[in-house]
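Single chain ahead, written as structure tokens, the form predicted alone.
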Amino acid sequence: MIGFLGAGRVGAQAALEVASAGIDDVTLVDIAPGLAEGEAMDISQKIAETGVDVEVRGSTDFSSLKGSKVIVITAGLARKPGMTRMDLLQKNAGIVTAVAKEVAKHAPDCVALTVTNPMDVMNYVVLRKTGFPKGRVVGMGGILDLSRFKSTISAMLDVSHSSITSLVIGEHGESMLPLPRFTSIGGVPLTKLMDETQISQAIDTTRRVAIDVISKKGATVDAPANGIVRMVKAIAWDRREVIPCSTYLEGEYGVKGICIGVPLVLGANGVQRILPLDLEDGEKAQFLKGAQTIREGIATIESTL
């Protein structure tokens, strides 16, 4: 069974995908009385009409997740326009903090799946209130900066996005590293495609097109919710594929002490090992700038934790 605690657009969109491909059985947790059990009700009957043989339920209940091997946590308040990732702290951070002890409650052997934004701080809080093995806290954040920075790449470029190869790593917000270095197009280095200015026009609008998504229609919710999927399938299945999610790190590029997106193997226990990169000093200056930036999170909340 694959649960989810919130059953708000994200949570809802990602149980939808997650019932319609049959990955598992789906439970979904909200406090709001009903709207767990009539998202449940709408993805069955759409499920019923294409065959898909699953169970989809809905509850204010977090003993309902008993059993779970995957629970994704979504509860939290959404970024309203004009707002970071990080204005949402305080206020997430209560509300993560009580959901991650009933996940060790009820479901104490699952694999965590952190989308609650400022995320990489939220997984933190996870792993802290859970106190799950550090392998069982996942963040998804970095396969959704991947799939931005190849939507531009290939407006850009005017290419299929089935030919982008690329990698995204870092704090799940401003600070992101989109990585040039590792991104090719059918295999040609896209440093041959593009020059330098071209290339930083193509990392600034992947930086800041979640902003635009959010004052436009007022959520990111589809490209959360493919994220969301494709994580679940890889632990769900056992697919040991190689994903830049967020985890916590005891050294591994040169930082330690707080959860932040690398590339790793993810499979049925969740992380299976953190795969290295050499980075260059501007792409580690980057990508340790993104880590001071969750520190400070963490430590503006460590007095509740």
Ligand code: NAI
The other form holds:
Amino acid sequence: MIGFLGAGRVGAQAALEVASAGIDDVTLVDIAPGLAEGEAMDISQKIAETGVDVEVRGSTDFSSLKGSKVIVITAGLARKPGMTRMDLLQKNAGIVTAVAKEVAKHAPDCVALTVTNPMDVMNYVVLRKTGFPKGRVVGMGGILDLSRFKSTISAMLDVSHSSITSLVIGEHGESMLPLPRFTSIGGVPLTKLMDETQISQAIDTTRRVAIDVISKKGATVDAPANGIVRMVKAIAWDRREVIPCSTYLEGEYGVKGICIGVPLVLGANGVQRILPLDLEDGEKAQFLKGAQTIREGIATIESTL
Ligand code: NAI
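Please show me the structure of the same protein in the form predicted in complex with this ligand, now that we have looked at it in the form predicted alone.
To see the whole picture, the full complex is given below, headed by that same chain.
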């Protein structure tokens, strides 16, 4: 069973996709009365026609998450136009602290998948409050940033999305680190196909595009849900897929004591191993800038943990 803590826009869309793909049974929990139950009924009625036989339930009862293999945490406030992810810090730290305790109580063996923003800081909160081993706490951000980078490159070069392999690591926030040196178009390095100005333009667009979507439709939903489903599949099916995810570092990439996005092998029980990369000075500086933002975010709420 896959649990969803938060049945708002992102949680409900990801639950719909997990159920529609028949990955596993789904349980949604949300404090808003009726919301999780209503979403579960709606999804159940959809898959009844398409012929997928998984059970979808929803309630306000945290104990219904018992038996979850993965719990996707989207509970919390979302950004409004003009806000950064860090603006959500104080309020979401309180919510995520509360829900992480419920995760540990009712599904002590699950993998916790953090989505709530500011995601890297919230992932750290989940790690601390569940007391889970670090491998069983991962955050979704890099796969979403990567899909935005791919979308931008595809439009600029007029090539199929399917020909692009790319990587975005670092903070899931203003200091994210798209990596053109580790991006290729059907095996041809991106750096052969775009000059520095075009690459900077692609990176700027990738960093900015989420807030454009929020100002136009009120929230980012479909691309984040896709990122969640990729990660859920990797864990539920033990695919050992290489995905940039937020994880707790203990010296890797020159960083210790925080969660941040790096490429890792994701399978049953979460993080199998972190993959190394040789970053150049400029890339390293950007990665460390993001790490510093996360460290400051953690310091702001540390006394409440
Ligand atoms: P939303 O407002 O539609 O849904 C949030 C839900 O959380 C609401 O239904 C609310 O009732 C519920 N909730 C609040 N406190 C709760 C608690 N204590 N227990 C259970 N449920 C609780 O927001 P949306 O758009 O679904 O976004 C959710 C979060 O995900 C936000 O923090 C947003 O910034 C973040 N996000 C992160 C992304 C990422 O890449 N990591 C991408 C997109 C959104």
